[in-house]
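Encoded as structure tokens, the following chain is the form predicted on its own, with no partner shown.
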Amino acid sequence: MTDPDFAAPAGKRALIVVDVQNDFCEGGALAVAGGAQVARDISAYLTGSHGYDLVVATRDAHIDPGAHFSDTPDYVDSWPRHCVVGTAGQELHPNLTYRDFDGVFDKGGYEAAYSGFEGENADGRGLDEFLAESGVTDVDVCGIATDYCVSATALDASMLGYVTTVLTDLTAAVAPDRLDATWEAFAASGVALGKSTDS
């Protein structure tokens, strides 16, 4: 984790909620479908005793991120524009209605910055630094996409050392067609799959 002098005391648990904006649920500039039925399956997942010790989220929070954005995009690299701070487009969804978040970490400002790891919370902490410093040693992950957002930040999870669950019936894909690439990923990278009900 950030500080191998650090030695976390064992076995808080965290769940990472990703992405979950209005851009990204059904009329956003990049919707994915099932997004909205997320943000409400999540909050009412996260109703009453969760269990966790720390629950946190992340958003897009585009400024200028280059080539990220295209007005021919070609929906893998480059993308409509979306999620500009500023605009409605980048508030967490109202079926999002659990807002007892310990950190919120906004992420790619000048850069396309899929995983939550590359943001930082109101003063200035990143993701890995707040959960390390917090004891964290097990996060699951969910919100949307599957196969970007939720990908990116599972694998940097498991690459940095925290016992690492994608909640998949909290999620909602791009291409769920293709997620076949996505399970690979995980699975090559120590990544467990898992559902909501399991916890």
Given for the second form:
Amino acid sequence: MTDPDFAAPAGKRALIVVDVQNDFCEGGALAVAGGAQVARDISAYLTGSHGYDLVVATRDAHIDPGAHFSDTPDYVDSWPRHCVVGTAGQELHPNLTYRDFDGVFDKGGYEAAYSGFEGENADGRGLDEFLAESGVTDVDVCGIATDYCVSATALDASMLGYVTTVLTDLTAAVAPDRLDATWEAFAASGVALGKSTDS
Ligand code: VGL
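Go ahead and give the structure of the form predicted in complex with pyrazine-2-carboxylic acid (VGL), now that the form predicted on its own is out.
Below, the chain from earlier opens the complete complex, with every other chain and molecule after it.
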């Protein structure tokens, strides 16, 4: 029988808001259908009281990411120029009115970087270091794009030992018709699917 006195203490919960940037929303250089609505929905979800101990954001922040940019992109491994540091496209989308982030983690200066765990905050700290030091054990992940940066971030979170849930209604996909592969990768890695309305 489990002695409740010896139960592991509940850790903290964080929400990771992935790449809700102008270039990934309608009108942007690499527009993902539904991106602007996702920005609005994430803001609504976080307005007033929410259950997270921490909320962090990630951003693509490219300077010269090599073959990640192409004039003839394949939209799998190469992309039109997007989220270039110093451009409006790199900024968080105005529909994302929630800005009370505990950290913003920028990634991809000189290489492709799909996972938010490749990013650093203004203090030069990585996302894993920051979350772990904050006592976070559980993360929810939302944002853009479901099948690229949200997926890579969630898979890394799970691999790093965080109990990980993707809030699917707060995501938008580059290739919605190929999402089955994303769901399969999540299932194989222990990433749960949830909805913002679940709790
Ligand atoms: C992303 C394609 C290229 C994303 C970033 O944020 O999902 N997708 N770079």
